[in-house]
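One chain comes next, on its own, written out as structure tokens in the form predicted alone.
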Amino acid sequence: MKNYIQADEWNIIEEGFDPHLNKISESIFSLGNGHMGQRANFEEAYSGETLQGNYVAGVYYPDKTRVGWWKNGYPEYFAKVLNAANWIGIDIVIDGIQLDLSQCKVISFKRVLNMQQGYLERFFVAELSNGNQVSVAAKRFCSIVDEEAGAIRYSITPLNFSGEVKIMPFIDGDVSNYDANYDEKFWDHVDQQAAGLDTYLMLETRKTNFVVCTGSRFAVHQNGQLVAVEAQPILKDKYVASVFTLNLVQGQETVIYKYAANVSSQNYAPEDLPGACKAVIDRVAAKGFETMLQEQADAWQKKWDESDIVIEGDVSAQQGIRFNIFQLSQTYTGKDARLNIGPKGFTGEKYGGSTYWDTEAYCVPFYLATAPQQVTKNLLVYRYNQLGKAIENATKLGFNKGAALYPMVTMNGEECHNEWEITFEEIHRNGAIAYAIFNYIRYTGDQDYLVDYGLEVLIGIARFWKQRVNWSNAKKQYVMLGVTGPNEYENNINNNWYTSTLATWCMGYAIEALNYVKAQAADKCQALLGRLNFNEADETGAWQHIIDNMYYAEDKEHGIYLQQDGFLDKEIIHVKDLDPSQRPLNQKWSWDRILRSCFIKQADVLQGFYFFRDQYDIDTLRRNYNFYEPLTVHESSLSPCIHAILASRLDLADDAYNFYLRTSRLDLDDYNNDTEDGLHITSMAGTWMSVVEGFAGMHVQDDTLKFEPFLPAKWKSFSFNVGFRKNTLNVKIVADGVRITNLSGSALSVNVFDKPVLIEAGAEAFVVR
């Protein structure tokens, strides 16, 4: 566990530059819009190890699966987001000398994401070869009022010399993925232009004939005035910049604006990117860099009032939770029902930046509390449009009849992750899909969503369950032959209690679902059934008959449920009294020996517990939590959220804020020693989840929103905003009790520490604990 970053509550400080922590530190500081994101490379050159990276949303590349073997229904390639055109580069030559903090003296060096306006900043002071000393201040963001747009406020200050610097704003198209499987480069040279204080380049991607034209302007100020320059275009292939002297003096600030900008065929026709890009550029640097930088704040501040969590007391985790906030609202914005969440968004390339089940699970709520609804509605809506190509991915596996298999890694609806036990066994996925519908309507009362997409979306999983189980004559029930549960730490397993659990409530969903859209539209339901091959009484027969006879794997002396057949075959033993040098174990063991043993990757039992936390009651809880959690090495960032939940349900106050504070610093402090590879995005969701569902104790239950809240030790208070079902609230634990604020225009009732309490509008009720 690293601990280099400074406490504070609403940025983040690095202070002094240790090569060694360079990348780390590149994911930590890295910036997005939602449509675009960089890592926090230098603007100048750095010859250190670095991972550069820049990335444009949607823009993928099918790079082809690299294995020994094949298998029928095996992915034919690992979709990736692309490393896309490094538009932030200004290559800077003091005197002959190339800035670059990997081959001069670093004096001072201080990094800081301010996250509270939405822009990095960084300060060092250099010392060349030559003993030049050089003051560099670059302030950067990725604008959220014009998402296809970036600026850079660049300065340098020699300290004590005067002389020539040499600058090259420049574009830099000609990168390659780090994971690339063949070390293949993804992008063709389409056109390129350096004209005056413009470059543009134009990139075509490979396969997928994805266009993005990436365009820059600069200007140039010393002693707070425009410099006219006389600037020269180099032109290579996939490269363009511009290139001009000035003289510098001795303690006179230069500084260099950068305005650039990313535009795609997404949204534009090909032949149109060059115009819509320089359009891009002409008004953003019209507004100037000080403008866009107010905007960019303004916009903030409105993120901040529907999403900021407010804790008092406790620094460290302040900055936690407001640092996971921040990075989910620069990932995903929900304008695009195109675009899905990548598991480390904008920050890194593992993963492949393809959408998964962490969405559904662990995102949804999130952005059901804290942004207007179609937010949320828009990340089902993208599974409702890939439900074709889930009947396709669930067709290649041999299964017929409309049966649908949502893919665990996707960019477009197919399945294209890499790995056997996953791609074929880990379909706990599909319920995922339908959990979050569920999730949606039971949260905002949009029931219109069944009728329009829902039902469709659960009849094709449904219809999936029913042939992936089959009947056993030896137990004379439903069984679920190899699987992968959450825990991926066990592979081809029978009868994963999570899995079989969750099949069964999805056919039960359906079924409810099914009447309801009956009832409600009888004529699209009919004309639905009818385009499906429907027969209702066949089909859902055929589920309740697997409901009703499911097999679930039950220990009855401990009284738990089984995460698999024969889990308790395995030598118990509680990660306590492991040998520390041993973890990560799936960094210090070998594969085999993770499967023979009993420990848990991530929340697969109590995963269960979380999603349906009504159907168990509070004992069956505990022995299950007491059982699993001392096997459990949280070695998947989903994990340590999950158990914070439950924890909290179990008045496990210590326990819960430790694994708060796992989760909401997971990167910052790189826990798991691989925040170098990019953020956990989608885990970072559960940080929200551990405050609010919690410590909070926010649930829905009979159509309302209760709380059931407790206050961690270290906190004299913590506070949130929600959006429930077109009202918003202002929720405030204290040591005493539960202040609630109705900030909306009429009444709702809550239940708080199982009392119903009528808030009217504009007011705001005192509940005592």
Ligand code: BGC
The other form holds:
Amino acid sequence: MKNYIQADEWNIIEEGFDPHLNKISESIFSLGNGHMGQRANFEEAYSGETLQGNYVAGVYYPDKTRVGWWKNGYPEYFAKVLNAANWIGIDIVIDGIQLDLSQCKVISFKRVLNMQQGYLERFFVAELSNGNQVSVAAKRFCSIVDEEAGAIRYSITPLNFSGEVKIMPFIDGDVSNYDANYDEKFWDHVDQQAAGLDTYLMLETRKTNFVVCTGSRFAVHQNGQLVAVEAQPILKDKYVASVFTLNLVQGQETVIYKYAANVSSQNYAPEDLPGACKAVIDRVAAKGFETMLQEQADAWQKKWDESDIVIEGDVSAQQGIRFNIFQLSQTYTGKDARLNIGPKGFTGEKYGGSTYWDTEAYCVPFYLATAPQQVTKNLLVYRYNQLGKAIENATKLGFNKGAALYPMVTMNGEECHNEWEITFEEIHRNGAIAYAIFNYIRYTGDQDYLVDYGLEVLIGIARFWKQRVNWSNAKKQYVMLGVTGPNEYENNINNNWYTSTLATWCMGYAIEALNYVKAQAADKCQALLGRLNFNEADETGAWQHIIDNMYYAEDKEHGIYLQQDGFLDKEIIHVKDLDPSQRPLNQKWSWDRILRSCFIKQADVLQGFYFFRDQYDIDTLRRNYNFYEPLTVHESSLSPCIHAILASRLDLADDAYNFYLRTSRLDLDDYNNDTEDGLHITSMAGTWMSVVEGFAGMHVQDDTLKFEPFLPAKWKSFSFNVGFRKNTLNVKIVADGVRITNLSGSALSVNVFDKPVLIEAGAEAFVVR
Ligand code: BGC
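The structure above corresponds to the form predicted alone; please give the structure of the form predicted together with the named molecule next.
Zooming out: every chain and molecule, the one shown earlier first.
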């Protein structure tokens, strides 16, 4: 664990330069705008330890799989979000010496991520080997207004000398992925240009043939005045720069503005890319840096109005939650149904930048409550559009008749994961996708979604589960064999309670959805069922038979559901009795030892209690929580949030708060020693869930938004905004109750502490605990 980020409500601040922390900071201070993003690499050269990262959403490379023993059904490739052309580069050479913080004395250094307004700043004073001292202030952002653009203001002031500086703004596309399986480069050169102040570089990805045009234009100011410079082009393989020299006068500031754009063949015909790129640059350069920055601040204000959580009395918790919300909002903006949320977003390469069940199980609740409805809908439509591939995927594994198995990891709908126990067995992801449809409709009331998209997906998923279970003659019930649940520290187990529960729920929900669509849109329903060759009586009859006759592992004596058959044969040891030097288990123990142990990586049975809150009484929840929580090592960042929510329901306020702390500052404090690889973006949604669904107890039941809040002892109050069905509410939890302000133009009835509360438009209600 590290503790070097200064506490501040709106800013992430690092003071002093420690090269050992640089890769961690590059992750933490990352920028993004849904369309593109980048790690907080330096503009000027840096020869120290760094992980260079620039990413364009949706642009990936199918890196050939590396695997020991090939198994039929494995995918040929693992999709990687590509490290793309670096557009931030500005090389600086002063009196013949390159400015490089790794090669000079760093007298002062400060990095600030301004989350309120959405930009990154860096200030430093460096002394070069000849004693020249220079002060630099760099400010940059990826615009959330002009999403294909970014801008930099880079200022240099010589402190104790006057001299000559060579300045070289560049775009470097000769980049590679650190995690490339065969050390290959993934980009081919297409075209390049450098003329005057403009540079353009067009590259194409190998195999996937995405073409990306990256362009930039710079302007130089001295004494606040635009300076005309004579720039010479430098063209190299996949690299383009302009170089010019200037005289620096002691104490006088020189400012370089760099406007950049990234446009891709996802949105333009390849031949139109140079023109499109130039058009973006023309537009933003005409606005100028300060106008762009003001627009950025205004747009971020709007995002914060929808999504902020304000915590009074705990600056570090405040900073933590805002950091999570900020990074989520930078990663996914929901404008494009082809995009999704990679576990590392735009902050690193790990996990390939692809889509996991994390999106449906963890991110959907966040976007539902904090962004316009369309944002979540696009996440769902993403899966709808990939239904064909999910059916192909299931067919490849031996299923038939339109059964759909969504991939564990994907970019375009094809499976990328290649560990048999996950690829073939961690099938609960299919259920999360169905659950997200349910959750979306429950929250938004948008039943039409079922008609237009949802039912078709639900049928494909239900067909899969029907074929995945089998009748056990011994048990005279249906069983599900060879499964890996969310707890990946068990593989190839039988009758994983969570997966079986989810499977039958999916089949029941598919029947319910079918009945709804039949009643509401008979013609469309008929057409769909015809297209799917759906034999209603046979198929729904079979689903219902499974629902009525499914076997669920349980232990009546303890009154708990069993994570899987035979779980109680394990030696039951509590995590608190483990030698701390043995943690994390996945780094200290052999896999064999982990599999045989009782320790749980991530909520599994308890994940089911979270999803199906209304189906189990509080005593059943308590017994299961008391049994499983002490066995859980939370070695997935997705785990603690579920425990925080359930602990809140069980009035275990301290436990809930401690679980929240584990996710809230996971990356800021580098708890797991892995922040340098990138941030845990999807688990950040879990942090939000811990506060809103945990501490505030927010959930939807019978079309009503309900709150059962408590105030963590360390906080004076916390408040947040949520959107619910065309209404926006501000909810403030204080020690003796809850104040809800209805910020919208229509009245809304909510439920607080189990009491109905009608709040008129623009009015507020205070409900005493
Ligand atoms: C977790 C999975 C998760 C994946 C990506 C793994 O460590 O066990 O549940 O989907 O990370 O976040």
